[in-house]
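Only one chain is shown below, in structure tokens, and it's the form predicted on its own.
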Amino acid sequence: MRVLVTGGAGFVGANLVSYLIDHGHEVRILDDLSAGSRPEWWGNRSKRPQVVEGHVEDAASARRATRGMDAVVHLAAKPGVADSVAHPEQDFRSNVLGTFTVLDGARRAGVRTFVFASSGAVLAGATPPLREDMAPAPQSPYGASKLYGEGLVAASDVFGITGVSLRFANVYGPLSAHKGSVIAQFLKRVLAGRPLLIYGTGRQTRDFLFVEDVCTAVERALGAKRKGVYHLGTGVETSVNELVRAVQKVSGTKGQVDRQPARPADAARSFVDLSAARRALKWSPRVDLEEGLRRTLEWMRSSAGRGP
């Protein structure tokens, strides 16, 4: 397939671009390169993605990028609950206006499949395990922006587009050195000999999903015959305190812990029921947390750790 990946120079995007190229797809990316990413981080491949440098909220860039594509994977977004609370106007521009603009470009270009990267933040106020039949309960502008995107993507079948929204759990893995997510921060701090920061009690839980498993799910979604919303995760509930112990184990350290006040709009518990993704996409995660942490740490320790 000819696939446009928005945000293809970011963490998940760079992994996905490499994965899709390795699996025979022709890939184009739309990215503003704000994360400092450069093409060499898509690996040493004979085939490279075509790069359209621009913002997703810019209509001209979106139309240029979507032209001639079979499918769009819309990853580009302003991530993070805390940042959306601090700067809701930025969250709106990137996540609401940006999603509309890219989908409108896809409509005009005759794209047939649109895969949207959503989030469990849509259900931040719900009691886990999170399921697709639960009533939306966002607790932040970020969660609300993802809910908007899901609605818009679901309605795109009126234009002949098969829209699939994938609610990512907490994704981690190689190419994440620039990220502010908890695993990326823990591993960077371990390597630097600095204390691990825990906000609140550390009893808050998350479902940690290795990026390679995300890539597999996205490719399955590209072949979907009908629209849908699916949770992606492992189904395993892991507390931040348990994550600390896992990081200490794989790194062979007994790093110090620095406890900070809890952050606003931070969900107390989050893990998913992935039954729907198993049924509809024929997908299940393969990498457990310990293996994923080890592979991510090895990447950070290598010369590749200077990537995006």
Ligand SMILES: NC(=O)c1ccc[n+]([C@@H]2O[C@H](COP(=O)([O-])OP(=O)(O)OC[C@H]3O[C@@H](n4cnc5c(N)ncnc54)[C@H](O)[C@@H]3O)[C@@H](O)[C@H]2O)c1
The other form holds:
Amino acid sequence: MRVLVTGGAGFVGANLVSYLIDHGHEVRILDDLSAGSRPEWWGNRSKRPQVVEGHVEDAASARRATRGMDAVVHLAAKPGVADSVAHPEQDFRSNVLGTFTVLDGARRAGVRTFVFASSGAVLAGATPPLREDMAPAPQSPYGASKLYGEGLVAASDVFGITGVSLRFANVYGPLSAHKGSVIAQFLKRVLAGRPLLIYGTGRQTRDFLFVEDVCTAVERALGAKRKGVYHLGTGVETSVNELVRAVQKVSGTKGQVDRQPARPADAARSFVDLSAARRALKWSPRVDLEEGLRRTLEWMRSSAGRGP
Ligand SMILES: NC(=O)c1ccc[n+]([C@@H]2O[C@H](COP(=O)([O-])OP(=O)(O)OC[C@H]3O[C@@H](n4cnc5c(N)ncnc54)[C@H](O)[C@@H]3O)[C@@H](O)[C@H]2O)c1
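Now the other one: the form predicted together with this ligand, given that the block above is the form predicted on its own.
Next comes the full complex, this chain leading.
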């Protein structure tokens, strides 16, 4: 397939681009390179993606990037809940207007499949396991922007586009050095010999999903015959305290822990019910937390944090 990956220079995008190229797809990227670094990490790969540098909310860039594509994976976004509260207008531009503009480009270009990176933030405050039949209730501009995207993507069958929204759990893995997420932070601190930082009791839980498992799910979604919304995760509920122990085991350190007051918007518990994704996409995650942490740490050690 000829696949446009927006946000292809970011964490999930950079992993996905390699994955799709290795699986025989032709890949183009649309990214404004506002997060991470320039994609030098593609290094000596024989097949490289074509890079269109531009904003997703810019109609000319979106049209140029979607032209000739069979499918779009729309990842480009300002990803933080806290950032969206601090800068809602930026969230609107990139995440709402950006999603509209890329989908509009896809419609004009006759693209058949559109895969959208959504988030559990559309269900903020819901009691887990998170399921697709729960009523959405975003509590941040970020969550609201993802809900808008899901709606638009679901409605795009009126244009002959099959739209699939994937609500990623907490994704981690290589090429994440620029991320502020808990696993990226913990591993960077372990390597720097600094204490791990826990906000609150550490009993808050998350569902940690290795990025390679996201890539396999996206590839399945590219072959979807009908539209849908699916939670992607492992279904395993892991507390931050358990994560600390796993990081200590994998890194062979008995690192110190610093405790800070809980952050106000932090969900107490989160994990997903992945039965719909299993059924409809024939997808299951394969990498458990320990293996995923080991592979991420290995990348961080070998690259010293290079890459997007
Ligand atoms: N990483 C996670 O745990 C997670 C969880 C849920 C959902 N998501 C979603 O997955 C997607 C990818 O997340 P990520 O972790 O790779 O984030 P990231 O910040 O590493 O990547 C985002 C990419 O989008 C690009 N970008 C941002 N604004 C842009 C704009 N206006 N125009 C063009 N490019 C722009 C950035 O340069 C970057 O390369 C996002 O949509 C995010 O909301 C991620």
